[in-house]
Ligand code: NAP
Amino acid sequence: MRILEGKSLSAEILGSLIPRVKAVKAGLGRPPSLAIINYFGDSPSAVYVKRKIAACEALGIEVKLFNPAAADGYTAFKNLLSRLGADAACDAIMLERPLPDGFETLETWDALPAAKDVDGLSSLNMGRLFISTKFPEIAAGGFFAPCTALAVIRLMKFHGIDPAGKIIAVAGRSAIVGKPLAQMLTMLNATVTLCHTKTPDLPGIFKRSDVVISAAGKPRWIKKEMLQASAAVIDVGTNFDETGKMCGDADFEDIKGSIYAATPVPGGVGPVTLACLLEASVAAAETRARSTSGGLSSAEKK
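Requested chain, on its own and in the form predicted on its own:
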């Protein structure tokens, strides 16, 4: 079985950011700046917060971590978004999900400033994604797309898995992974089945799929008997078993040797997602630098 590791692609993306960070510093007189808002320190996504901070520091990106209390209420959350949106020294905002109950509303996504919304959650960024018809429109810039969904596409391409013409099952219909990923895959001419908890005969759908992508958050639920021998599994799950060990949605030990390829957890989609986030943060800073009188010279970008 081929191991579709993500560390090599992540290193490639991060390496390409070094001169871009230098150019931003020259253009703005300061490094790119990322604000991370995280309400729950014990959530699966919080596992990656320390890694994001360390990766930012390694590249010279300034990062500010905000850990508000849910008890402070929704108004305080909206005020924080407003302050960060107006702060000229803040280029990018990352909202770690989940948010407290009642916070994930249309009002929130409308309030999240699109120019700083590097995970593509704002109404404007998400709307632009869903009215796009060709994948190059994402690469051309002008809006941000959800980093995890984008990471899946980039990892597939890196390992030579072309979505065009393939039957692909996506398990999980969240706004941050499943829905935008299904849209991106469709733009790349795949035939996509977006699965969820109410989908009948999931094993049958998986068995007929060339690629199975899972973001369901169910530890090791995908077994070898659910997959065809030529299948590739892209595991987006970030779970912890009864021993506290991180694992994916697929039972890696069970499926290895029985299918064509699979991503490991950790070490698969996660590192690429992190790299995509930092890349988007630098791009947001570049946009701000270009809007200043000095801008970014061609020499500085090299």
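Alright, leaving the form predicted on its own aside, put up the form predicted together with this ligand.
Just the single chain follows, nothing else.
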């Protein structure tokens, strides 16, 4: 079975950011700046936050970490978003999920300024994604798309798996992964079945699919019997089993001798998602630099 690892692509993307960070520093007189809001310091997201901070530091991107308490309430959260939205020294905002109960509302997504919304959750960015008909519009259209969905597409392309003409099943219909991913795959001429907990005959749908992408968050639930021999599995799931070990939605040991290709967990979609986030943060800073008098010179970009 081919292992569709994500570390090489992640390194490639991060490497391409080095001159761009330098150019932003020259243009703005400061590095690109990413604000991360993480409510639950003891949740698995804290692990990813640490990785994001380390990757930003390695590239010279400034990170401001906010760890508010759920007890502070929704108004404090909205005020924080407004403050960061208005702060000229903040280029990018990343909201770590989960958010406290009741915080994931349309009002929240509307409160995220689109130009800083590097995970593409704001109504404006999401609307633009769903209005777009061609994938290159994401790069050229000046808007941000959810990093995990984008990472899946980039990882597939990196490993030569072209969505065009493929029958693809996506498990999970969240606004941050499943739905935007189904939209991107459709733009790329795949035929997509978006599955969820109420989908009838999910194993039958999987069995008929060339590519199965899982963002269900259920440890090791995908078994070889559910897949055709020529299938590729892209595993977005990031779970921790009963021993605390990180694992995906697919039972990697079970499927590894029986299908064409699969992403590992860890080391698959995760590192590419992180790289896409940093890339979007640098792009947000570049936009700000271009709109200031100094701007970005083409020489500095090289």
